[in-house]
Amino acid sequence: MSTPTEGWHGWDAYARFYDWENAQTVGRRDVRFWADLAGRADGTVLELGCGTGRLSVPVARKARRFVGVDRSAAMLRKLRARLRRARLTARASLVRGDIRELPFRADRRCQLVMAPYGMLQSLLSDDDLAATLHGVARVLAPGGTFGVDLAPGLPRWGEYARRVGLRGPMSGGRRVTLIESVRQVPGQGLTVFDQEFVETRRGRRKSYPVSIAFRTLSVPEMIERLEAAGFAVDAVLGGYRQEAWSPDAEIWVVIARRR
């Protein structure tokens, strides 16, 4: 497969299997962190790249008002259904849009903007990251909080081809096998995941190819870009239990404040 040139490429196709894969990998380990942060925000919470709502629903339960933005219509359809089932539609709204050009007026004043699950690493250029950070500063109230998490281990991810990663049942009597390849693109600082989800149901087999890319961002790079966009960094954590930061931590969390 070719290297994605835009970070949003591949996510519509991924929507069919996103929840299935994440239930077996990320699970709920970050849910309490983001929900607690939302519960302390005295106003609107905006989630960048809300996807199918793995975090959005528990966050919306805690937030005074929740807004989710995502470019993928397929992802948002799943989230809308989840919000209806949870009876949260009165306090939550969804917008299909590009996080590089947030489709909100400058007078929208959010108290918390969250970019979980390595969302900012799906921005594959410095220009895209700068545009997103300046957009967040525009809609965040002075003193409001911006929470970002980063996956630190991407450059160390070993390359491999067509390895069976996961197997298991899905709803509707389907069984799915994930066959995954990983490529490093050092010149661009990208890690590309070429995935093939093979779905079997009643003896019929169908393949769904997905290719998504993430960009390596270090904590010093993230801090520099945040400060350039008008933020002050309050904390850098080494996990969702607020562990001390370490270069070897499984996840990095940056908490910033709009000046």
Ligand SMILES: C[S@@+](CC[C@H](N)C(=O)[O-])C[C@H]1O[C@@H](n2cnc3c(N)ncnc32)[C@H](O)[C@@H]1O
The other form holds:
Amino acid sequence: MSTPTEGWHGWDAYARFYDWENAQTVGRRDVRFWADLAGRADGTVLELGCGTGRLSVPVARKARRFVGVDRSAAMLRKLRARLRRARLTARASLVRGDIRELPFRADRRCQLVMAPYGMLQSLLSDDDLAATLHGVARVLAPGGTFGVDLAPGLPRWGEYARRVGLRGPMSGGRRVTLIESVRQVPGQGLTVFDQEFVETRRGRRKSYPVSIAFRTLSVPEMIERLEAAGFAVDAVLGGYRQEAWSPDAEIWVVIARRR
Ligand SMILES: C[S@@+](CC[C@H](N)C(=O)[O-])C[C@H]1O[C@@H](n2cnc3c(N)ncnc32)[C@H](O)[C@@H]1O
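Alternate state requested, the form predicted in complex with the ligand (shown: the form predicted alone):
Okay, now the whole complex, with that chain kicking things off.
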């Protein structure tokens, strides 16, 4: 498969399987952390790359007002249905747009902007990261919080080809097998996941290919970008339970403040 040239490539195709896969991988391990942060924010909470709402629904329950932005119409469709079912549409709004050009006219309105689940790693160049950080600095109120988590280990993943990752039942009487390959593109700092979701239903088999790329920066590099965009970094943690940061922590959580 070819390497995605944009970090938003692949997510429309992935939407069909996103919840099925993530229920078996990340699950709910970060939910409490983000919901607590939202509960402490005295105003609007903005989630960059809200996807199908794995976090948006519990966060919107705690937030005074919730706004989610995502470029994928297919992901947002699922989240809209979720918000309706949870009766949260009065306080939550969704915007289809690109986080590199935040589609909001009003400046300094948000008290919390969250970039969860490695969201900033979907920005495949320094220019994309700078544009996004600039936009976040614009919409955050002075003193407002910017929460970021990163999966620093991606460049160290060993490459493999067509490994059966997960298999099992999905809604609607379907069964799904995920066949996954991982490639590193060291020159560009990219890790590419080439996935094939094979869906069978009533004896019919259909294959859905998905390719997604992530770019990983070190913590000092990310801190330098955040400071250049107008943030002060208050904490770097090694997990969602306030663990101390260590270079081999699986997740890095950065809490920054708009200066
Ligand atoms: C890893 S998912 C995270 C979804 C959700 N926040 C969660 O934690 O489950 C990343 C999401 O970011 C969206 N995305 C990727 N690049 C984007 C961009 N440049 N602008 C807006 N959304 C983007 C994708 O469509 C996808 O829904």
